[in-house]
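The data below hold one chain only, encoded as structure tokens and taken in the form predicted alone.
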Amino acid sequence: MSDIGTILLGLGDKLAAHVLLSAAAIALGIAVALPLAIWASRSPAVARATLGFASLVQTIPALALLALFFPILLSLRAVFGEGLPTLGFLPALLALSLYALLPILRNAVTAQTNLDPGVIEAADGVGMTFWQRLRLVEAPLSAPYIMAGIRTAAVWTIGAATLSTTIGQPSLGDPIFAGLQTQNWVLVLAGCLASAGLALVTDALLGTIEKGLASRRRRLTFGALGAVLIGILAALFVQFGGGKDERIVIGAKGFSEQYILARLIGQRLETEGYAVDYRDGLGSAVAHRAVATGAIDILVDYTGTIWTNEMGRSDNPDRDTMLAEIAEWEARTSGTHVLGRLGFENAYGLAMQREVAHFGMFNDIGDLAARGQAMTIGGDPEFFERPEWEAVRNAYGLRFAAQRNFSPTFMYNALKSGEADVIGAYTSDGRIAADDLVFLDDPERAFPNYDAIILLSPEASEDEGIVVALSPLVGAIDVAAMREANLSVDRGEDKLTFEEAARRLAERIGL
């Protein structure tokens, strides 16, 4: 397990991206909230509407708010053109700015509406205009209270920004999500410490500005403000300074196999002189749309996922027919290129502990339909929303006493501990053999094929160097090799990093 100090020192890029995203979101929140507060302080109806909207936004979980901007921006592409980004910085910025709105707006409105009426009358009495009164009287008196709201917004925003990993924006959430997937608690702790440390430093600096405004000490105010600006400039230099090469962006969904394969692809490209970057932890629909629109350049996806989720197909042809139709559909609808199969299948299947399945005489999914009504079924966060689950449930008439969602890592723990009796597991997962699990047969063939395939964005598919570098991976990885690689990062005292597992996998398949 990696040393936490080493991990923290290696988070420079993630920290810089986190700083810039949080700073931009807070700045946009301030830019929207302050004019609204001035208007709201003079109109009770506006105050009710704006504060009600801001409060409503706060009731939406941050993760859901971030995800909602993906389809919103996707629909806006038809109006503003293909250049409008749907993943990464822009949706994260918009979502986090809304999340920052309430504390700034509420404190600003409260400060404005509770100003001493005598002071306002005195300002009007000496003939001040509206803008003079706002600038010379109301703003200085309200500033300390507004800063208190900005401090709260900053802490909330920095914490919520870790979730932007799920929509393709680099952040300090990257090590947290990767660590949760592999139960690498040092990695999780490093990401949490970095995020908490950033929040504490930011709160201290903004608190100093608040104190300076309250005591009218300009040196204190401008000194802390200067420190904030220096931090933002340093983050800008880390992100954009030094003449970084244009990078090939490789996407990965939120489980170990995807992380390993992304690193394997990245290492192949790096040996050919390409600079690479990774967008980890993406949901299935987000990841596919990202490669189709060029937000990422390369993705490993699965035929069954594309067939059911993207193409909306419910039939289940043989794997060659399915692949050919997917390749034609991808090329026709978006220009995405299917490079080929990697050589293994990572299918969904319903798995149980071998001993439980044996004594309960559960051999196929039909046995669950007959005798599993009192059981609890578990799945990853998206499993029960996928068309495949609906098809399996309807094909066999499945009914369970409870249905629970787990992260992929904790799903297997839930089966071992009895929190779940059966789970929607992955056939290429090394934990199947390690935990002595068995897959129930699927005689109705309700689950489709799930061959792992390499997808190239329209632009990446035109780069002959990328195609040549990745072609040796086609057909090179069997399921045993993939299971071994997955288990090497998921279990054991000496777990490998994703990069180490990718290098070992390359050696095993002769690359």
Given for the second form:
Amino acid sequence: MSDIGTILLGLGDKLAAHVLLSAAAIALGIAVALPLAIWASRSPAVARATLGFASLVQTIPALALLALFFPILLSLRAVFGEGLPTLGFLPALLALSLYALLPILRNAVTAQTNLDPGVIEAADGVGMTFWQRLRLVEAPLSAPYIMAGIRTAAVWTIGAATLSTTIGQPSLGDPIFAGLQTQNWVLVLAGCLASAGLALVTDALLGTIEKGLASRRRRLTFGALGAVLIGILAALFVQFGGGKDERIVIGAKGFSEQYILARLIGQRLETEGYAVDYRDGLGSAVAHRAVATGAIDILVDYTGTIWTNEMGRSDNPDRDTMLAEIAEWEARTSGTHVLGRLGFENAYGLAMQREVAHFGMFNDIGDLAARGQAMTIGGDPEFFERPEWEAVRNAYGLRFAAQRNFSPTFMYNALKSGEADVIGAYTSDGRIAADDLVFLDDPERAFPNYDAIILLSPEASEDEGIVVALSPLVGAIDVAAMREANLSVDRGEDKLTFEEAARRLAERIGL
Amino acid sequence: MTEAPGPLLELCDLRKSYETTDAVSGVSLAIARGEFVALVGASGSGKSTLLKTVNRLVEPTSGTVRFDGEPIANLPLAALRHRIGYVFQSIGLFPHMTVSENIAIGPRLVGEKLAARRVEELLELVDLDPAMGARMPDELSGGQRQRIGVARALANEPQVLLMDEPFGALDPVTRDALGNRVRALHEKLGLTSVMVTHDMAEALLLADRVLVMEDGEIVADEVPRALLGGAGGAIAQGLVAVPRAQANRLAELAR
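Show the form predicted together with the partner chain, please, the one above being the form predicted alone.
Full assembly next; the chain just shown is listed first.
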């Protein structure tokens, strides 16, 4: 396992993206909040309405706010056209700006209402116009308080920006989500340290500006402001300086197998001379949408997921028919290209500990329906929302005493510790063998096929080089190889990084 | 008395109504050039409201104010206030500006830069050390601050000086000294001054003419000597009785 220093040094890109996203969100927050505050200081009704709205936004969990911008932007495409991005920077920017609004607005309004009425009377008495009063008196006297609000907003925004990973915007949340997924606490710690460090430095610099404004020391104010600008410029340079616009972006959903396969694909492309970038930790629907719209170029997806979730199908044909129909549907609806199967299947299945299943004589899902009503079932956060679960539940008439959500990693722990008796597990997961779990048979064939397939965005599918570089992966990875690779990053000790696991996998399959 | 015909300030049937009450209920008044007028009355009598209609810090509900014959509603607000110095009890020095910057603010608003020499002159006019310009307001005493308030009001070389309880928050010694200073400046600069005060003694000692207000109306309009001689009616005499009794008692004590 690489040590934390190395990981931190490797976070430069994420840090730069994080800085730019946070800075843009705070800047937009300021640009909206200050005019509103001026308006609000002239009208109590506006003050009530704006502060009420900003407070309401604050009660929405940041993660949900980020997620909500996906459908909002999607519906706005009717107005702004298909070019409007629904994932990545734009929705993250909008959600975080809304979040930054409240502290800035509240402090600005409070500062305005707390201005000494004598000073305002004097400003009017000497004949100041509206703008003169604002510029010469109200703004300089309110500035330290507004700065304090901006400071609070900055710390919040930098923290909340880690969540933008889930909607496909690179940030310091990437290592946190990747580490959480694989119980790689060093990775989580590195992400937290970097994010907290950034927040502390920003807080200190903005605090210095605030102090400079309050004590009217221009050198202090402009010195700290200069430092902030240099930081943002450095981030801009890292992001855009090297002319790396031509990067191929590989998406990964939030579990180990996806991270490893993304690296495997990335490494192959890199040896062919491509520059690559990763969007990790995407939700299922988000990831598919991202590849279909070209927000990412390459994604490994699963036939059953597309079949039930994207196409809304509930029938269950054989795997070749299913793949052919998916390929036709993808090509027709978005121009997304199905390159082919990787060779293994990562199906959902219901898994139990071997001895529990053996002792209770649970062989297939029907047994569970008959005798499992007192049991607790665990699943990943998506599982119980997916149509497959509904199909299985209805096919067998499943009823449980409780159902609980876990992140995939903790789901396996829950099974071990008895907090769940049966889980919705993944067949290619390395922990199936490592934890000595068995899958219950599915005689009704309620779970569809989940062959792993490579999807290329419409644009990427026209790049001959990509197709050539990735074609050797088609049919090359069997489930045993995938399980071993997954286990090598999921196990508690002697973990490999995703990059190392991808290299070992490449060696094993002879590439 | 003056070179130009007609009063400098003329208030015609001026009324200011709030939801339930009239703060000023139909006041008509003319103030000649060079007059020093004191507006005296109890709290809530409407004297401050009346004063502020002159520089439009209060907009009257009805009636007109004429400044040098011109209805002030026709004048641009900034231009009007530029010609009228305003001094009030809470002073309102800008805390983020130096003493010099505070004094120079009026000219600055119309794009003029007040010369350092002129700032020093203004400081001298209000009996302050000319070197004080670099200080910040919070380093000064209350009396010094109000002196600067007066200097700021005079920086535009206004024709009219409006004062709303200008010495109300000062200690008696400072109050007396600054009152006399302002009266001297009134003479020296040829100002037309209107001062609101609740202190009849101050009004009698400083003003040429004393107006007594009660419930939004002017109930007495006399020169100080006439008031002391018993003119002006019951309300005015009630106000005059206080300092007179105090003076008599002091005289007895001294005997």
